[in-house]
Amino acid sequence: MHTTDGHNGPDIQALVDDGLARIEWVHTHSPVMNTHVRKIVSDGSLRGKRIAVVVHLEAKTAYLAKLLADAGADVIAAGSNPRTTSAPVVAALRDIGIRVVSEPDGDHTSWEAELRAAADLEPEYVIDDGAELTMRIGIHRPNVFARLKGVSEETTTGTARLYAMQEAGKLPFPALTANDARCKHLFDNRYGTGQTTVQAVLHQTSRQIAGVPFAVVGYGYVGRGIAQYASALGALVHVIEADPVRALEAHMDGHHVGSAASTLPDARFVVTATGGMRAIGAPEVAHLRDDVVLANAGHHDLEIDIDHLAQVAEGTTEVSAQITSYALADKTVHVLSGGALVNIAGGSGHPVEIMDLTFAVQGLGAHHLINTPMTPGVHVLPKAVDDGIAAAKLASLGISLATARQEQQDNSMDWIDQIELS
């Protein structure tokens, strides 16, 4: 990604224009990011603020970046994974003149470097997926560390990390979960990776749906949504779930609900989402059927244990750029995007639409951090703002709500008046 020279690589002029028609087919779709969002920000408080921007690098995260940029903060872009970079994206910004940390084609090693790099140019605040710059900051740059003044967090994996700092007395600073706030986990888990994932194992396998045993690793807000996809083209759903709450969930949601020894055997397509690592290991693999296609949607690139098919197998084949068999003693199993996230690495990622939604709440989250005083540990968007988003959405699309009439409200209060304290 480094010669201009059309001979030996890329054309960067033909990449910067890319990237920038795709930042510009999102802006073209994100309605809240662009009024509400835009309005909110605009304000002035961002102005000369280093935020780090370290999520998927691809064109809805470079409209974030380039939002909180037009908003006068000093921006600085890194991917959250390193096989979900984008060529024309990282052109396009550094073309208008953000500053980008990440290269595209890297691997877990250059990553790292990547990330830590990031911290050597000492964001104020973070918005972050996994919490990935967070630990490293913490970790390799103690004194950045202690200077952090918020971070707003993207993912289920991300928040649980940040509550175990909090709990280990490690959280010296605010963090925002933007990932429970309503207008990202009810939307971007449930409806946008259920879509694109399914969409994505479709299109990389060209295989059938419909009628097929289709088993999910985990029945958080990601597995539902991927569920409730595949459900919807036909496939027969299978859910392998650890916790009992949710697994009953799934149960009533119509769904076959076992352990990995009485579903795996079956499954054609496993997909795992649990935020975790090793969802598919040694133990799991044994159980897998011949033929059986394995993809990930959750944080990790470890939820599939790569490592153990490698040594295992008798021999491996690229039969794509983002189909890899495994040959083993007994059977033949196919992993898409090499265990990264099927729908980013494999796939265009997210509905612009969906990310409106998503980058709403960090927009939002990062003016929330630097505006109001806060004190260390775990924070949620407050009820207002996620009211705001989803109002601004609604008003986009046309819908206005009715507003109940005064006697349409409890009388609660009458009774409660009356009670009396002994």
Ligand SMILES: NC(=O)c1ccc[n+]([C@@H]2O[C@H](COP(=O)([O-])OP(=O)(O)OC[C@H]3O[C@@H](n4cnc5c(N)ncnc54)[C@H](O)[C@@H]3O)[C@@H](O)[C@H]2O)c1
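What you see is a predicted model, and the numbers here were worked out from it, not measured in a lab. Think of the rigid core as the biggest set of C-alphas that the two forms share within 1.5 Å after superposition. Residue numbers count along the first chain shown, from 1. First, how it differs from the form predicted in complex with this ligand.
A displacement of less than 2 angstroms separates the C-alpha positions of residue 399 between the two forms, with the rigid core held in common.
After superposing the rigid core, the C-alpha of residue 21 moves by less than 2 Å between the two forms.
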Contents of the next structure:
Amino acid sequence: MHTTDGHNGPDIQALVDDGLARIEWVHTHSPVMNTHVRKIVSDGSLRGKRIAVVVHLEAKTAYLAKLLADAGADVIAAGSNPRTTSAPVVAALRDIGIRVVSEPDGDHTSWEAELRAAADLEPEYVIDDGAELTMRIGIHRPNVFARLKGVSEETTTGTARLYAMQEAGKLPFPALTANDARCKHLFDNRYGTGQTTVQAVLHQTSRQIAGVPFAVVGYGYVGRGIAQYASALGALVHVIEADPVRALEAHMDGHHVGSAASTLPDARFVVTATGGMRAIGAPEVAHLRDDVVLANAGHHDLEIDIDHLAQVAEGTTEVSAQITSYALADKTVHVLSGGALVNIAGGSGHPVEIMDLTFAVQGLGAHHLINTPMTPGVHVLPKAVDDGIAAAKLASLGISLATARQEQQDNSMDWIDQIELS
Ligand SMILES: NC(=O)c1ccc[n+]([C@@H]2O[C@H](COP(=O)([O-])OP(=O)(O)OC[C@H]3O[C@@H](n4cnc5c(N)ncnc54)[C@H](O)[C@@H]3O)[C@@H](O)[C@H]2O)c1
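Return the structure block for the form predicted in complex with this ligand; the form predicted on its own was the one displayed.
Below: every chain and molecule of the assembly, starting with the one above.
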């Protein structure tokens, strides 16, 4: 096992160098962060602000942490899931002087302790993923919670948690839902997760996808992206979706739509993307075919009910570092990455260009929270900030925007005067 505390192993310098090289690769491919974001956050307003960055701790997150630290913030880094923390990245962040509370190769127990350690460092602002640190500060550290000045949240799941806190009257600070910025969910959830989930599933299994029934559970932006990329590679995509409008959308996008009972008996791959728990629970397991591959792309590592599988299995085999096979009475099912987010725990995470947009939203979100008086509650990043990120990305691609001239716009409201109320 790697050691990352900077003292205990002959490998540490190699680990640091590996991590620094990964962060430099991200730097090289992040035009929006390097120009637009760096310029805005370097106005001095972040100086001395204690910001916890709690996102999957890999090289792209490390680059966000470094950029905020370069702007003068006092950054604390922590992983947002137990299985997605990278050893070289942790070593590199420590080497450049950023406090990291997480260790690689942890489990749920160590991860809980790490998040409490992050809370004990008393962040004023949190860049969160799944609201994992925010909710733990609320539950376990009431004094720190009372002093929190703002949160910027990365995911659909975390946004739902923040709204639940608001509805319960327990959100006493402003929280930006980065996820609801168009420059986040339109690209990260759909293209980022779509590409990297399919990539990770195929890389881990060395299995063929063309002509093969491939089930996607949940047809939000994430499910849509996975279906789109699987379909582009020739898979026969089947969608299981609880929301009628989204199920209809999946149908019109050209996918088969059906219940778990009708879909799962044929599926050779099943990928969950619901943001909920036990999308593949005991009732669904009963419908699975022999030799099916199960993977998860949703925030929780509980979308595939691993506990149930472990309970009913007659035996388990670790086929590789990423594949666990459960021998059930009537079939064998294979789970990738222990049911954690397959594209991050078992892949290299989102494409750099996608995270350049997502972390532009998060970095500018933190800057906005620090510089703008806001009421407590959930807020969406102002459209102008979102537009500015897209414009910077387009400029980096050399793409010019059209401008609608006055006579091209339908903004005459004269006809309103002709409406008479009786
Ligand atoms: N893996 C990644 O890198 C990554 C990236 C972005 C978001 N996420 C996470 O992916 C999850 C999905 O995100 P999203 O933006 O698509 O969310 P979403 O809420 O837009 O979509 C989820 C869909 O799942 C459906 N659903 C919920 N429970 C279901 C069930 N039991 N059976 C069938 N359908 C069900 C819902 O009706 C909804 O349409 C979230 O947890 C999000 O945080 C992961």
